[in-house]
Amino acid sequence: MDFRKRYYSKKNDKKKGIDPAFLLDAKFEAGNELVVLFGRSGSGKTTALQCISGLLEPNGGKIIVNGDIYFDCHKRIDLPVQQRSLGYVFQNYAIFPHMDVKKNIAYGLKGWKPEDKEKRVAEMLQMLQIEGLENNYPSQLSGGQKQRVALARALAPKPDILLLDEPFSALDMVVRMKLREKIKEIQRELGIPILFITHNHVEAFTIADKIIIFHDGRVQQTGTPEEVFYNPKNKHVAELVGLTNIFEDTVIEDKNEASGILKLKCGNLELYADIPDSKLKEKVTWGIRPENLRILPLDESEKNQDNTIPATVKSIVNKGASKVLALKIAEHRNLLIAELANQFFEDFDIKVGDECLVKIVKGKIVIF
């Protein structure tokens, strides 16, 4: 994929020296593996698969799947829908009403033998566990029914690509929880390339083979989960990640060269951080996603430790399973988010307005 799409804003429609509203530029590759374009609304997404399927046509550029050229800026091809082999997913299902599962099933297998039809539309019902709603309609089914429907009337025709937008963004969490693994058996089983849209973190980590992270129409930064989530390459990528502490106008004031650990001025606030390929002087922004942040008993013998300083807190949010702590730091007027585990709070037992120690693991800091 490396393509182009210009959007203008209707008085400027493609005047000449006027600048594109919006300018999707898109440039990745994508395996036998399950690879999920992730990023804020608005960033491009959709507009990319839209492109790939054909529902619009690039600017410029080149798609090619399979080996098959589905869009060639130079070389004037652009395949209509019908000629490119794909499976596309709405995020709304799409699946006709007037249709049983079967009919809506067999839509995408026009000019396949009757015999050879009944037999897909049979595979499909087994593949995504929907055996014995063959003669319902849609308004009888749940959501998630409906979008294992969706599902199968995509893979019957035994497409090269598949695309998912946001396809369980209507679902509940334990409806979700099984078809993302269902989604994954599927991919492996097939062994063709998904491209899935998802605005969940939770989703994007478990069941991505690759992270495409898109910001303002630009492909930022590529990876497998942990090494988009762990080690971000800029700002745009780390707030995107939830990597919520971060802190600029950082200036890089020493670096032992033995062991490559670097110390970091940020206003008052002294950091010591297991980076060693960063150079002396260089004005940087770091960060610590909250899970990497500890928080220890106002304990006299503990303050003088690096990446250690004393907190207060100012205020305790309950996430279920965890707790969000703002931290306010005497030697920084930003706050420090830290999330703990319920265990550890509940052993801690701390309020808001506590003072505690906050220690700032060097390993866990990010640099960019």
Given for the second form:
Amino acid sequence: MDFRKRYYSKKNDKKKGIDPAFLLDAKFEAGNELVVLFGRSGSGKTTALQCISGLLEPNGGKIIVNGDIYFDCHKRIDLPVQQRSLGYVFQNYAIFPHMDVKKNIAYGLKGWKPEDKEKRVAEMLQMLQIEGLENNYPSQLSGGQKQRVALARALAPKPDILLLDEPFSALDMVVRMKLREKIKEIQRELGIPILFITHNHVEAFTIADKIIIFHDGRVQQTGTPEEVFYNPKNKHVAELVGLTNIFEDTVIEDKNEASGILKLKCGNLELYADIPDSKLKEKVTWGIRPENLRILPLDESEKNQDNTIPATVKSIVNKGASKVLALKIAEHRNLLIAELANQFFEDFDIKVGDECLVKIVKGKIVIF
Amino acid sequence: MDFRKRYYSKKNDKKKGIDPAFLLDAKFEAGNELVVLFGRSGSGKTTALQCISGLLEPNGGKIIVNGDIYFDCHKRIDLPVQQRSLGYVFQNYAIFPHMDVKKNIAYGLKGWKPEDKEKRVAEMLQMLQIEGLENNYPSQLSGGQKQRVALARALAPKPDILLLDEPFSALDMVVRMKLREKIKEIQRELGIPILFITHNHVEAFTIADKIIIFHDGRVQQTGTPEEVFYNPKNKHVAELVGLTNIFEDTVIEDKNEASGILKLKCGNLELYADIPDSKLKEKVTWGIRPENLRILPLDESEKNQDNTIPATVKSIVNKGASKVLALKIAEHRNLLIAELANQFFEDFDIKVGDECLVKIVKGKIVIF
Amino acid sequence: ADTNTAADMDTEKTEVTTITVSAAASLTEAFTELETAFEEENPDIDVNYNFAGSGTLRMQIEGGAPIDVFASASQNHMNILSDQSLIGEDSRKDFASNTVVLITPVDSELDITGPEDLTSENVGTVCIGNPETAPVGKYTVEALTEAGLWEELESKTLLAEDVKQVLVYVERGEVDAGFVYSTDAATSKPGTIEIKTTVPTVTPISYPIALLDASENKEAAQTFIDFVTSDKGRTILESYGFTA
Amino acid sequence: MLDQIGFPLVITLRIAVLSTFVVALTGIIISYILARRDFTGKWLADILVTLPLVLPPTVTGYLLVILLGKNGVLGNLLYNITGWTILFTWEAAVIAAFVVSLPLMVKTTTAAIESVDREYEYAAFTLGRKELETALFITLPLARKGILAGIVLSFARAVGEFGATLMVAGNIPGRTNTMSISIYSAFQAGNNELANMLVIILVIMSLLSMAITAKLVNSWKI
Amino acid sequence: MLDQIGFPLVITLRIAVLSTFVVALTGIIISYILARRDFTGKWLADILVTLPLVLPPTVTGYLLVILLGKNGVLGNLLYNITGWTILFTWEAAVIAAFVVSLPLMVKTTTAAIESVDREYEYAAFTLGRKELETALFITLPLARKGILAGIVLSFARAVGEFGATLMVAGNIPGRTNTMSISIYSAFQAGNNELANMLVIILVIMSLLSMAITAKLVNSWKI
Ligand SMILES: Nc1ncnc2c1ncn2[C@@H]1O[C@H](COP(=O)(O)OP(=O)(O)OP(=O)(O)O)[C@@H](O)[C@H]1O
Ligand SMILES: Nc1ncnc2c1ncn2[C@@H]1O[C@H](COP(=O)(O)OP(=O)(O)OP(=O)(O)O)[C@@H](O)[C@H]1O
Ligand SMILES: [Mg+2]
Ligand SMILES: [Mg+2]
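Right, the form predicted alone is done; let's see the coordinates for the form predicted together with a further copy of the same chain.
In what comes next, the whole complex appears, and the chain from above leads the way.
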């Protein structure tokens, strides 16, 4: 897949040669796997799905799914939506308001025998836990129920490719977990490509075979969840995957064994990091995930260890299973954010205002 | 607040005396604090907000906000929506399709001076990070952008009560985190009640002053996030707050110091737990959060400790910052789910199929 | 220049009375010319016409329309008003008459010279006015009945709501023959119809005119009626094909 | 008297129902195309369709006579092929009713279809449904309020149609005298009693038919 | 000739514009009430509004004459108060046009308003807007496609109106001879040249006006 789509804010802008308001330039591969499209709101994920589905005509490039050319700008191919055998869950569901749940779900089952239809609908109802609602009209459904009807409708005809635009956004965790499993199962069973948009980190990480990061209409990085989450390529990706501690510093020492030394800008602190290839005196952006920071008691013996710096606790927020600490480092403007399992606090009682040591684990530092 | 609302699947059902398809029976208090409504999809959260807003007329009960009677069945009071001074973010946004972003946001600013309006709109645009989109029409916005416009529109007039129906569901984590802070800030600044619906655990936990758990139209539990998440009152709440390990067993020994002993049903294992008041031979449902399970190496010396049982690892799923283990306990049908920070696995290498010990921390066991 | 000043002085002196005359549509052109002559003679009276089918005019009067004079194309409508005492009986006069003619399309291949030829099998549809709504139809039916042809012809007749409709059908060759007033035949598109013969009618076709009882300008209205029935008026009407 | 009422009633119903049926069908097709397609000359089509509305019915009738008469373009063709002249038959009245009520149907339905959110159509496309199926089962049912309004207006107009009908169908007692024409005749003849009776029957008939149509269209959820 | 065309053109435009304006206003109000309110006798209101459509215009005209004439209920009242008879004035033509085009406006607009998602109105309510404001700035703009269709239909109908107008306003040259009536007269008098000319002008005028209306209404986003 490699296509472009331009949006203009006014119709005439195109003719007038005004720059488009938004330009999507998407280039990625997706095999028969579950691909998560991940990106900021407004980065072009929905637009990408719409181009693939054929609901939007790209301005250029080509879209090939499993060898079938869906769209090719040069060969002037533009397969009609109907022939693409899609299952598409729209971000706003778009379930038919004049049909009840049953009819909505059965709508894609064209040419099926009535009893097969019946069976398939029942299967879907059960899978999505909306049994008992089959005769409700959309106006009689809750938000999450609507979303599940949209999912059921898209899944029912066993399509050749699934495009899911934030399909679980309105669902509670219990259904959501079950459905994540189901979607993975369906992917394995049917061996089809599934493109999945989500804003949920855990969802992206657990469900994806591959994650594609969008930013401002451009693909920034592609890779397995581990690659993308643990080794973001640039600042945008890093921010997106929750690598909250991002700094910019200068390399002050270059080691032979292909690792360098970074010096924190506003201080006299020196940090060691593994950098594949960096140049002396070069400015680099580096970061570390909050859960990769270690907190130690203010113990003089540890103080002089590599990458261990004193800090003051500015705030502690309980997230349920873990706590997030904001740490002020001496002479540094930005706060360091650390996340630690609640269990940790059982052994180590720390409160706002306390002083402690932060260890920035060398191997976990990411350089962009 | 204490009101009832019945939905009938057909109009005539009411007259015919058929049971309503759905009955909401909500009874809760909400002061000037941030209250999260938490519950399964279809449990009546949106319905509750709609009753409070006045868009639905409850079938009975009363709704009093800050001393103002919004609705009282007996006194026949039903304050018009317009006089309730609400900010309501609809689950499906409902932003006006024929107005651009600016006009949408300014729509509630009736009677403001033009320059004040202008200023407030600019403020909102900036706060919600949708600057540059002010002249776009809703059809030219992405899902998340629409949601932010809906939020901006509701917040702009500085209402006396905020009703937010999954206001962040379509937003990426970066904006979401900022907006969580903003909403808390607004609550503190204006000192108004905010009712907030979300399906996100972390969001509920971090943002809420108080959580109200809905299940099937009824309020199950009310309390601080800690109370609700760590001490769910019943199975429904437990499931909802992610207390995934739930079992039913019989109390086989009752200790004097007000704690009992539980015996796992299908095994010869004995577990100790703190139970406030339990009766011998009584069946109880108990559970433990996944992050409160400890995994230890299969070390004979530990084996005979209290609440420590051998188990086999069935699956390991990486969630990004932590891993979820499914553990098979000898002779027990259900799997135990444990969640451990990734950091833990650095010291302790465990793979699928490995045997290990699970420690069910006594103090963390919850009895319903 | 003299008359001008006289007229100017007149307008200053006497107030102009406006009268409304409802006249049958077939009188449109004749009455329009009549107005100029009349107003020249009576500068203190301004005539407004209201042209429509006689039936419509009658219904307007029944409904209480502010009309001063009614000039009908049929006695029937005048009679209906008379029965309701809506007209001034004394003022009722016949002021013009007309004749019914048999017309055919100009390219007609049928050999039609008179009404009796219409019974021939070759003749298809014959168009006549609806006797209930168009006076011409009533006269036609009477004439055909008198000639003993009506029973035979009735099945092939097509009723038109007014004379113009008959004319259109004949002009376009949609029917084989039709009966219209001679005055209407004169207005047809040149070279489209052929007048075969004048049909003798049982009752003479006379146009009655009368003052309306509800008129608030009876004097001026009577002046107008007098003018229409005067020699001057007659001459103008005759120039448009009406017979006196 | 029964005869004076019975026949006009039957023929009027027949003409109105048939013409409304045809108007609804063609109107929906034209409206769909106008609402969902872009083509050069769209404005022309729009104008042609609206035209019969601004012309006095008699003029429309006259134009139809010119078109359908023995010597008219269409009429001549028809005559040469079938030896049949449509003028002065009740079928001609159907055509007249069709022409005068089509604008009502098209304008109303086009607006209704344009107001249907295209998202639903797209959803149907992704479910493998062709445009025709989508139009039938998604677009039109969603536009049914407007379509119903169009049908009711067209039916009422067909029933009340008078000027153009008179011109093309004539008034052949026992063949083409519709209610409207009969009422007109009765009024013109000063037979107010009959006229009033006919008006009452016409009104009752129209209301009944409209109520039935409304029921039918509103239940159209397919 | 200019006089034979100029006056009818002006008077027709004046009548059509005025009546369309009044029809649009009252039609929108009636439609809003029909679409958004439940009351006993709603069906009756619905019927009364649709009625003028099924009656032949001449009959409608006749009923209006009876109502507005000196001896009519309204006409008598008016006469007693002002000493003025509305019959046979251009104002009467406005009333006739109003009556015959109101059903078109109401049916079309009611359908359009009913199709507007109430959610938007609710949103406006929560933002403190009264129902009237909401109707003006939310409901009606969202229904504007249907409203436009209604206005165009009403305007066209007012321009083309003939039967009822002739009945209540008469055909008084220089005072009430509208385009339609002039065309009819010219046609009756066999003055085909004038008739054709008038038809062409009528058509052009209507199309222009409709185009302008469409522009106006479509830009109505407030
Ligand atoms: N019709 C349009 N005209 C102009 N700009 C548009 C149009 N539609 C979308 N856009 C812009 O294109 C960008 C991409 O939109 P898209 O819906 O693809 O975002 P997204 O990644 O799906 O975001 P979200 O997560 O919020 O749904 C947005 O910034 C949006 O403002
Ligand atoms: N008009 C209606 N008629 C009948 N039942 C209805 C109607 N509207 C909603 N319901 C039912 O009422 C229940 C509660 O709906 P509600 O929208 O309040 O749920 P919710 O808690 O907001 O769920 P979600 O998280 O999915 O948005 C649902 O089970 C729904 O099916
Ligand atoms: Mg999107
Ligand atoms: Mg909801």
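Here the structure is a predicted model, which is why all the values come from computation and not from measurement. Positions refer to the first chain, counted from 1.
Trainee: Could you point out which of Val101, Leu86, Lys45, Ile207 sits at the hinge of the rigid-part rotation between these two forms?
Mentor: Where C-alphas switch their better-fitting rigid part, the residue is Leu86.
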